[in-house]
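We begin with a single chain expressed as structure tokens, specifically the form predicted on its own.
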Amino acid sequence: MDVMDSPDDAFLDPRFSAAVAVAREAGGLALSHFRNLGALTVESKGVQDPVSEADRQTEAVIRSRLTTQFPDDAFVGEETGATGVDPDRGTWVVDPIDGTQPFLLGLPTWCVSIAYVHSSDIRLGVIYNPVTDEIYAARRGRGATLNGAVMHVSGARRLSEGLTGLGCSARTSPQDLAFMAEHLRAAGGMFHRVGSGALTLAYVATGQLIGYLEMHINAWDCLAAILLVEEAGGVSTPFLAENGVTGGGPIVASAPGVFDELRSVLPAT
């Protein structure tokens, strides 16, 4: 059967359209806060882990739209937690503002991330950067696009041939961070960090970066972006199988030509 006539279409088409629409709507709300940062109430969830009313309001919009339109689906949000998660149900996995620190500092490297998981697979992934008006989107088996243009990962064969995204949070020890930076540089590579794992992984899908690695990333930060990378021709460690829709753990995602070399840069867990 041709992929264009897949029986999944009637199920996934409205969800894909909804994810794109709500990403833009929620992104517009977040952007209005971004342009008036001085008025935001900001709290801390932990070391280097701020949260603002913009995060909560943006997630509320996404949750309301998706659960109203698809009441049988489960929902996992960074700010409001998990509702109805079950292996037999489709699940939306959402980070309303991935890159809250850059957001609060007035930097443009933050995004809305929405993934849809069904039958133990990431089926849909949408990432929207409202500052640049860039929307990255993917459906399993249909490729990945940036504002409608098809994306492809880099053709790099060695880490010395490009920049690698390096994720870091309070969950990453100084020793592990030093290990990754040292071994990446020893291989002739160079690291790049913008403060949003989802957006950095999207840059892997576009071919702007050759790969991404992090010792611990949460599901809501990376599931949509993993699909982007894979549908753009890249490779990723089996994050969903290992951590599910609510967990977190290490990740390596890259162009196929550097995957094995990059995986060796990740410290043993």
The other form holds:
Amino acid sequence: MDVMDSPDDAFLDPRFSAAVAVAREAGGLALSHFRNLGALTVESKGVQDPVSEADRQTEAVIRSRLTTQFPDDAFVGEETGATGVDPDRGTWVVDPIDGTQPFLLGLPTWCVSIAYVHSSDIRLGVIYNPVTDEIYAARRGRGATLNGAVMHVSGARRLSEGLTGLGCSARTSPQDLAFMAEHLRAAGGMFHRVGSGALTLAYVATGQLIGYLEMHINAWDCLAAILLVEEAGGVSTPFLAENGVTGGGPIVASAPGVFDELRSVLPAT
Ligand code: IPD
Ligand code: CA
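Take the protein just shown as the form predicted on its own and give its structure as the form predicted together with D-MYO-inositol-1-phosphate.
The complete assembly is shown below, putting the previous chain first.
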């Protein structure tokens, strides 16, 4: 097929199956490291930004499986960077372990995140938490599921009706963090943070959280999860259009009833 056309089922079916299988395989590898954290050598990529061989090995497995099975696709990974990115090609966008800090601390809130982008749209999104054995999966136009059960975002109409995920990294200034916390609380809302943007966005898709916001998140952290939220009936700012498959920027994603209120909590950029 011409890659500029919208991908059909024959094109996407094997990619969806592969994404689910690879997320499970890679998650199993990461979990074996998680059960033996003392053996890992941890390095720093920057302030509050650790990495270990668990991240690198897990990405290597994902990259190898997907690029072998789909050699015409491009690949973007948090740990190994971008290969072959071109608007005319489908692109895998992968975070091998999102939530590296909780992972290295023995906390259970981390996941494998795999998105597939084609013709300027997120077509597939798969997130796997190996600790809880929960797999979140979505295809554009086909809904979103958690372990096979259909997900729906919350019916909340005000930020005061639930918890909002508030993402933060060293890329967010103290002033912007203070702005978001202040305005969320002023609206009667409450923040929640578990250290994985991907997983927290998945909690928006399940309806457990009512929304998520962060001043700067990277594409590999959020593309799969944005599709989960949208296919579960939620709304997101146009992250892919604004930042592409390798960039980063602000995100607001939520149940439709609180989207406008939550957008007003994000500082102006
Ligand atoms: C980070 C986490 C964090 C989010 C950051 C990400 P990492 O990814 O998802 O929750 O706030 O924007 O960089 O370092 O755990 O892969
Ligand atoms: Ca990440």
